[in-house]
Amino acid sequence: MSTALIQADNLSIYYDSQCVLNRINVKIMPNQTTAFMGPSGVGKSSLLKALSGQISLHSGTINYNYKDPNREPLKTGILFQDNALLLHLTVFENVALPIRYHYNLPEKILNEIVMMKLHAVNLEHAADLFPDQLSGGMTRRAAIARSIALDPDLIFYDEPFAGQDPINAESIAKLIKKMNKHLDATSIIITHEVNLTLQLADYIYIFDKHSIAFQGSPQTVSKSKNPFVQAFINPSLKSDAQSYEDKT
């Protein structure tokens, strides 16, 4: 059995005195796509920030495991929910930015790497455009290209399907799967997009009220009889979810 790439134990996150997540345990397996799902405000983004080192824990531990004990620290990439592209830079320069920051490469080599990343997301033709000249789908793909600029081992996706039409959302889901395979990477996704996630993810955590309400493979989630889970994956059952919440 594979060792978890990331293992978080008894993890709690607070903002001032407000509890966001309380003593949760999470395992992220290597070369898989793990999804965090649940209603808004239940701590999914906070967990992603904790796992990616952007915020501190109130308590608990996060361990990053390697097959090779001498291996360098994990290289990570992040797709932010708002894309976070710099508007005064072209698509090319946005993707080049993290490479320029970490490495001093000849321009010819830098150009080859950036164009390779843009090719991966079908945006070679947009290299000289600025973010405000892109469609919503193109903007998201440009942000994905930047997130993979350093060939990360671990990629965090914060709401990659948000604001996308069904065709673009499906295209982005295929890109995520493609990146995992070609980069031999591991992905963590925060999303509300149920159908695509059930097709894309290898393992799903569903959060509610500062804790994990349910977890399992997509098949396990789909077959769950838990009223809260069923209401989340099938919005027509919202009234049942409300009854469940009232009882708890």
Second form
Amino acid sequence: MSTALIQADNLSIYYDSQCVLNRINVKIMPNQTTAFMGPSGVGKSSLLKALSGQISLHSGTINYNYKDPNREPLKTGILFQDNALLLHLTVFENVALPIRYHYNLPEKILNEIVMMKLHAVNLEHAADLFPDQLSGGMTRRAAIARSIALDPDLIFYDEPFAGQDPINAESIAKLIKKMNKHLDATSIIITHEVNLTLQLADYIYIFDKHSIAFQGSPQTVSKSKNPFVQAFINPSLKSDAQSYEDKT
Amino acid sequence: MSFIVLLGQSTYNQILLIGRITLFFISILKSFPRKIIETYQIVLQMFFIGAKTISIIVLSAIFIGSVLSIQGHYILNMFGADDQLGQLVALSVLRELGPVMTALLFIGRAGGSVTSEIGIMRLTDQINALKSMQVSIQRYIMFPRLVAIIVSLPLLTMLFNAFAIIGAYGISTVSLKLDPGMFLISINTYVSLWDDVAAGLFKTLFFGIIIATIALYYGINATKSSTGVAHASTKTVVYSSISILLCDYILTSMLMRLW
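In place of the form predicted alone, the structure of the form predicted together with its partner chain is requested.
To see the whole picture, the full complex is given below, headed by that same chain.
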């Protein structure tokens, strides 16, 4: 059995005195797509921020098991919920920025690498456009291209399908799958989009009330007895969730 | 009693704030660029912050010089000393008006915009995105803007000085019908390069440090909301302006004794 790439134990996050996540345990297996699902405000994004080192923990530990025996830090890429493209740079320059910053490459080689990344997300034609000239789907794909610019080992996707129409959402899901395959990367997805995630993920965590309500493979989620989980994956059972909410 | 407590609390908070801003300035100074892309940002920011402010500075300088010329002529004429107008305009501009007006105009044009730009970058997660790419915020964002402001301000002040005197010269010769030669001779006779021009420019170095540090501090600490960014810009403009005027008083007092 392979070792987890990231292992978080007894992890708690508080904002001031408000509990966001309460003593949860999470394992991220290498080369897998792990999805954190749940309604808004249950702490999914905070968990992603904690795992990517953007916020500090109240308690608990996060261990990163490095691929490299010399313990070279994990290369990570993050797709932010709002894409977070630098607005004063073109799509090309956005993707080129991390490469320019970390490697002193000749312009010709840099150009080839960036165009390769843009080709992967079908955006070669938009290389010279600025973020405010792109559609929602194109902006998301440009942000994905930037997140994979440094060939990361680990990619965090924060709500990759939010605000996308079904066709765009599906193409982004395919893109994520393609990236994982080609980059041999590990992916963590934060989402409340159920259908696409169940097709895409290898392992899912469903959060409710700041703790984990379900964890397992997408194939086993339908067998969960938890009424919240059932209601979450099958919106037609929403009334059950409501009665569950009322009871608790 | 409560007034004294409030006053003490407020003074304590202001001292803390000054301490934090000073430490922030030192931390930026320590993050000297190491990569070409970071150094290139200095040039880029000098264009955005400095070069794009030139038109405002030049236009304001011409009008301020013109007004100074009209007002100066009105006063000097009472004493029959209107041949000293050149000296009056040049000394006023070079010693005080040039550095202070340029700094105040610069705060409005560039100080507020630097704060808003960084505040919006924070609001829209662009700062987090840069951090996620292991890009140093201090070296890539802060240091280039700090240097750009410190370098641009003296250069803009020189431009302001030149155009204010040109404006005054134009009005005094064309509208006030004064002798152009007398105007220039009085400047040449009474204006000292070291005491007047250099002393004025020396002050702008401090003004630049103050404006840059305050603008960057409030930008990076802006609350993540649209009103937060607006408040941060307002704070930059208000605190920078007050600090500039206070610093000008202190520096002028010191320079008058030492120079």
